[in-house]
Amino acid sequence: MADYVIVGGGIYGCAIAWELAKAGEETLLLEAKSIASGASGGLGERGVRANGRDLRELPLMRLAYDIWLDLHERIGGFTGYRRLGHLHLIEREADLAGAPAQVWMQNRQGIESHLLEAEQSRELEPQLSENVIGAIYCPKDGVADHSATTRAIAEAAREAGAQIIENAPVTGLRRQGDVIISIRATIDGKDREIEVGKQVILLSNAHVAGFVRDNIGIELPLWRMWPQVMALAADIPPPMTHLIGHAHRTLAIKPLPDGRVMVSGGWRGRWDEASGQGEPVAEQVEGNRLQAAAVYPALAELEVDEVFTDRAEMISVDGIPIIDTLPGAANMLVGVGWSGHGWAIAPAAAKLMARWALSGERPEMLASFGYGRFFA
């Protein structure tokens, strides 16, 4: 038995499990495979960043600027965090047009934001593109080894006294009216029955849609997608110096430490029901390493280094995370819908849903990710 149960060791269930644990709660989390093994896994880093992001995810962006700053400290561990800055480069007059909105929403929402002229965007870009004309530059932006900070934290929790068991997948739950009092799930090789004490706390994103639609009776509005991601052989130091994104092609730059270019943005691979994993498509990768080198020309020569599309990620049809509590299970809260949208806000969003379990109360600012969104 646990009073909270997890599912899911990624960047959410890990943090969260760090946050009950410091409270003294009994917290136990089951990961199928290993700690971050999925999303919160894999090549390279993810954006910490708040430049174009949804206007509903921008109060959690303020907050979380503040936790990454410290992170590695208060958990002990290496997060790889830097603020980089992120230049949101613009290309087309019509962009352009729209970009002074933006600047002054973000501001408003305390996300330091400058529209920045040609010439100012190839101060601090000089190897951009002659066709940039102009970049949203959110200086506090930037990036963090997404492995090691979810590693990182699933220790803390376990040094804070939670438990994490690996190798756990969780195939079902019991319920009692609308209350769920045990979760089933494969450890060791046997089949278990964990009785629940006071909450669920469902996480791990790629499974969630399935486990409530055979659970609970309940379709959520999401679906799957294996994300491509590329590094490209760079020299070092690599021709840019900032997070880079795009007002219209779908496409994120990062400088990584070992001197190679992650590339990614969108593109996608494909399911192979052959090798039961995401597989990538020579068609995107191409598309995607051609939409960098039309930025940065320098680019255009480099090989590509390594291509991964083998963790599925889920997507909202709002594109922005789901977080509550779902009917037919009143203590089971459901965070998913993460896709390009969850990792910089996870200290923030975490911490929330941690206090949201202990008190049984909604936090404001996870209100605009309720279930009930969907609906009239």
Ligand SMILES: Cc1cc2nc3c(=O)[nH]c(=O)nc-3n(C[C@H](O)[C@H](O)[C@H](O)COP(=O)(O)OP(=O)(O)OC[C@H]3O[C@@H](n4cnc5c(N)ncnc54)[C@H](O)[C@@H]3O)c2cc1C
Second form
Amino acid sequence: MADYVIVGGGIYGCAIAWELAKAGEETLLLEAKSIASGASGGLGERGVRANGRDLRELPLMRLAYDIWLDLHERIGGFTGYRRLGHLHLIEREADLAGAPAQVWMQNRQGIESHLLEAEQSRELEPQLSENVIGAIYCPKDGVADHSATTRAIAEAAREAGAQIIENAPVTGLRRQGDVIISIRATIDGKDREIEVGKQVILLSNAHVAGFVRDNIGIELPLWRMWPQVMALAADIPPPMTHLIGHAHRTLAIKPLPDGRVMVSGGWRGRWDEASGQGEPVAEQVEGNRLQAAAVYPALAELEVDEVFTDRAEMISVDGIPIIDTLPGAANMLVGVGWSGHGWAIAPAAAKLMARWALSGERPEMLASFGYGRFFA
Ligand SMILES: Cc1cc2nc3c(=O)[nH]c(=O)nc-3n(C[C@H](O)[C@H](O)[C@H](O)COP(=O)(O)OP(=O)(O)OC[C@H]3O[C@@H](n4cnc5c(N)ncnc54)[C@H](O)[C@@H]3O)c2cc1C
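Same protein, different state: after the form predicted alone, show the form predicted together with the named molecule.
Every chain and every other molecule in the complex is listed next, the one we just looked at coming first.
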């Protein structure tokens, strides 16, 4: 029996377990494999970026900026958080036309943003292609070491009193009316039924949609994707010092601490039935590499060192998460559909979800993410 049963040991599950345990609540986290074995782990670093983010997520990002700053002190562990600054590059006049409106909106949301001309962009990034005619610059954006952070928060949760069990896949639930009274899981190879004292918090990402469909009978407007990330061989120092995004290219670039350059931004792998995970597709790798070399010509010389497409992420139909309870499961809070950009806002969203779980009241900042938004 546990008052709060959390399903999934990614950044969300671990951060909420930490918050609930700190509040003195009896908290059990069940993770199917190991901590950070999903989207919250793997190659390189994750962007902690507000620039170009959906308007509805910007209040969370503003809060997250502050939390990221001293998170390492509060968890007593490594996060690798660095404010590199983010440049949203512009090559087309049409994108330049809209840029002042984006800068205006982001500044109104408390996200420091500047519109840079071509020359100012090249002062920050001297190796940029001549085709870049401007950029939107957010100096507070940066990166974090996602695997290390997730594991460190799990450790902090344990120290605060949360029980975390790995290799413990959740397989089902039992309800009385619309209240979940127990969760079924396989622990140490045995089927176990765990009584739920207060609430279930479902944060198992790629597993959520199927679990909700099979157990609650609700179809969520989500699908699974296998985002592609690659590291180009080290070129020391790397040709860029900022986190890079792009107005029309499918592209994100990060200089990694080991001197390699991480390239990603929305290219994807394909599902491989045999291995049960995403595997790289040669054209996608080449496409992503060419996009990177188009804005940093020096990258054309670098070999592709590693490519991974093994971490699944759920995408929602409108590109922002669903954070809500669902009809038929009144004591289950669900957070899913982070749509490839759930890392940066995680410390803020997790804090607010924990507050919701404790008080029973939805924090105003989460109002945009309700399941009800899909219904007329
Ligand atoms: C390649 C890639 C690059 C990304 N880049 C960025 C970026 O630069 N910036 C950004 O903001 N975001 C980025 N994201 C998104 C971000 O990483 C995710 O949104 C975030 O990590 C999701 O965290 P989570 O805790 O919800 O899920 P996960 O980390 O996937 O955790 C879910 C956990 O649930 C477990 N689980 C599954 N089934 C069960 C079960 N039956 N029982 C128990 N546990 C179960 C899994 O094993 C997993 O550990 C990226 C994502 C990927 C995949």
